[in-house]
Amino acid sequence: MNVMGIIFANDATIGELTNKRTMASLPFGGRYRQVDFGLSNLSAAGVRHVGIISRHSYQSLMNHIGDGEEWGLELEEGGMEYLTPYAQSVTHTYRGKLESLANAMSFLEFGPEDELLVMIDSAILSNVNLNDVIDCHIRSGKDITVVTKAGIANGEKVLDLALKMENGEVVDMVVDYAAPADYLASMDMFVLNKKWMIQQIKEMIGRDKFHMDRDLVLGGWQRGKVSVNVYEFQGVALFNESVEEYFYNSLALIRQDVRQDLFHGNHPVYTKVRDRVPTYYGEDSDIENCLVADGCFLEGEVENSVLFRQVTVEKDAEVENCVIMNDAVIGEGAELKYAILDKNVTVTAGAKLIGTKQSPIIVRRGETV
């Protein structure tokens, strides 16, 4: 079966962390970017025809992915393609995923008509066996398969799409709503027939409808025009749709079970190779319960934190419950609790940054505090 993949870089913002980058290029887990998970899922399933859709701030994303070599992809027609506004002669903001797909129609129409299409969002991270999802879709005979996760809906978190099941069939569906706990949360991952999807996109756009969840999935299901199959994913799924969720999920990687499932559950997660020297641990350093990347220089105290590459923690500095991105420098005697430091941040000697679990302090890229 021929399969085509689409990754939405997701330009939705989660504050200072994405004001100059897409969700897809947001650093995560010490060495990775969020796009790595979608690319690795597709690559492990043998999908080589992949399009990456982004509206703006995509330069860092392109720098990270390059020609796609780390994921076994090739940057060419019929391989991996960046579907940016300049490549599509469209510069306005997309009103929904259907409109973004409409503006990538030349990509969608390339290749066999009977291809399946797998669509993945960059805000939800998982290690999914897409071959199982594809087999489930084919066996169902339905128009769309939605990959879902139990335990996310709680009556408080607003979900893009949530579905209720009874006896293996969808009996209710809601969008942009804090669904109760007996609903399954969509992971914004869909499998469908490409030819059928092209037809639906043209019809939806012609009717001034632009949203995948509301207009096509929910609207089509309510009208009896679209049949919906559900694949319930059993592994770890991290919804990084807010600063609080990103912070909580980053620190969750300290747990071995979460880390093992996310990075090695069905297949390895690949990323851009950047070789660095091993991390240096000073004689008086005290590093406890942390995820530490290579190239760090640690002489202070760090607890319950995630440190990306080449982070420096100087003598007598105290870091607790923090996410510290590449090349940050924590000065001597500084104190950090519940903070997210973007790349190339400098914390001066003796400075104090104290946030909370619900509202971590964010220091923007390149700033000195």
Contents of the next structure:
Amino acid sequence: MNVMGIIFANDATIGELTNKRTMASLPFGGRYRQVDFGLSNLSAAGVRHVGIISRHSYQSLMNHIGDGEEWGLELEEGGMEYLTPYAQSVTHTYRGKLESLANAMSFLEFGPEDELLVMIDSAILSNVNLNDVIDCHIRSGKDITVVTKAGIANGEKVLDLALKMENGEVVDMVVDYAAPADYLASMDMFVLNKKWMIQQIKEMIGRDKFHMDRDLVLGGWQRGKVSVNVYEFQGVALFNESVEEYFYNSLALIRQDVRQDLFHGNHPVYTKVRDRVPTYYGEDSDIENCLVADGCFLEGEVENSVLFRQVTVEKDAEVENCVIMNDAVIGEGAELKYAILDKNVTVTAGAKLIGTKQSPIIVRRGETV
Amino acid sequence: MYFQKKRVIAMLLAGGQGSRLKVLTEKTAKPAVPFGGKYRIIDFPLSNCVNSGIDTVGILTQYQPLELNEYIGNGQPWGLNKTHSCAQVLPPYERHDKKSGWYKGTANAIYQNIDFVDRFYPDYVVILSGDHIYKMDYAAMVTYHEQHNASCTIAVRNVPLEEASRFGILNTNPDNSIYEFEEKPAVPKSTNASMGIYCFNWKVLRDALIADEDDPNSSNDFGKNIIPKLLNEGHKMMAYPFDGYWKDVGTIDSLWEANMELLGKDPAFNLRGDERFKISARNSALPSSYIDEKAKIVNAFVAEGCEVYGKVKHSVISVGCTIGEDALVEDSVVMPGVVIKDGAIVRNAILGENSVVGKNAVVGGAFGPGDKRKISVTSKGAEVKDSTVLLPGDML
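Now that you have shown the form predicted alone, what about the form predicted together with the partner chain?
To see the whole picture, the full complex is given below, headed by that same chain.
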């Protein structure tokens, strides 16, 4: 089966951390960017033609993915393609996925007609066997397969799309709504027939409908025009749709079961290689319950935290419940609790940064505290 | 096919068995032996090449090449897979005149690949070996060679007089030109030891290799034959002094020492620092390491993909290792993929790739300041059974 992949780089934003980058290029889990999970899902399933759609903030994304070499996508035929907005047709940014897909029509129309299309978002991270999902889609004979996760809906979290199932059939569907706990949350991951999708996009855009979840899936299903199949994913799915969730999920990686599933579940997660040296733990360092990437130089105390590549923690510094991105330097005797440090932050000796679990302090890229 | 002319290419001798590394090279060629947590020995000369602007490297393999070939692959980790660059593995092969076969010596290995070198019409060929740990700018050496109008330039380092008899010693004039070469002299006249790094004018080397091949008494070796022959013929040969860190990791003890020399706040060999001289390695796509709340890591390297629940002191832990609860690893080199189970104690050891130390097992021992350190070694995939002992200096 020929399969084409589309990754949406920034369908959601989470404030400060995504001001100057896409959700896709948001660092996560010590050595990754969020897009690595979607790309690795596609790559592991043998998908060799992937388009990535972004509305803006391209630079860090292109710098990270390049020609897709790390994911086996540096190909002459197919491979990695960047689907940038056309200045002439969109003076505003895309209003929805359907509109951005309409702008990527030449990409969609390339290749055989019987191809399947896998669409993945960059805010929800998982290690999915997409071949399983594709088999499930083909067996169902339905128009569209939504990959879902149980246990996310709780009556409080507003979900992009949630579905209620009875006896294997969809009986209710809601969009942008805090669905109750017996609903399955969409992981913003879809499998559909490309030819069918091209037709849908044209019809929808022709009627000024541009919202994938609301107009195509929900609207189509309500009118009996679109048949919906549901694949319930059993592994770990991390919904990083707010700073609080991003922070909580980052620290959740410290749990062995979460780590095992996300990093070793079905396939390895590939990322850009940086050739950092192994992390050095100094004479007086005290590192407990942490996830630590390569290239760090640790002499202080760190507990319950995620350290990205090349982080320096000097003597007598105390770091607790923090997410510290690449190249941070935490000076002697500094104290950090419940903080997210973006890349290249310097915390001067003796400085204190104390946030809370619900609202961690965020230090912007390159700042000195 | 068109080959771009290159001013300089490198030939990397990676075919030796490295028999003094004993069980560690039973199934692996020495250049593929893991080093420093995430590297293999060959990463150092290969990265040095790239960092010196040398983008064409022939790699001569012979002994146990599977793992080494797989590791080098298309040269992508070092950026040697581009249109005008290559990392070409060159195994021995059969020829119509039946002259070829196994590489008989270091010089013969290059002789058999004259055709490969000729494709690039190089002015200079740098000959390297795959068993040293160091960072060096070969470009500076080539420039030195060129400025001195030499036929051959040999990198040298100063060694203590009492050790000089173990090396090839180059006796030089005040201007660093070489007047004599002595292989492992009983009474050394100087302390300039050859590092086994040569820069040749390709024309000179090419002729010398052909002449050497015709000499039935030659052992076809650079140190024993080619260098003395060129000296006798009156070629201008220069010594290129190098005073950076350099270590021959050809023995169990030196391999252990070189790993230990990476540790400390100001280590003898600092892998961090200078971005222009970073060492690249093939990546294993493993997540960040998890350090448990019961773990205690002091003065140690821990690479990615590890799970540490026990104690680690003054050690190098490579990618993908697990160190169980209440386990202790001290003064040891733990190679990739090793599992050390709960309660095990490992001291003064080198644990080969994917080896397993069982629950409450003991490997090696502690040594006082005056004692001769004896390193215990496990081979690739070996298993020290639960509650058993591998004595100091023993191998499994």
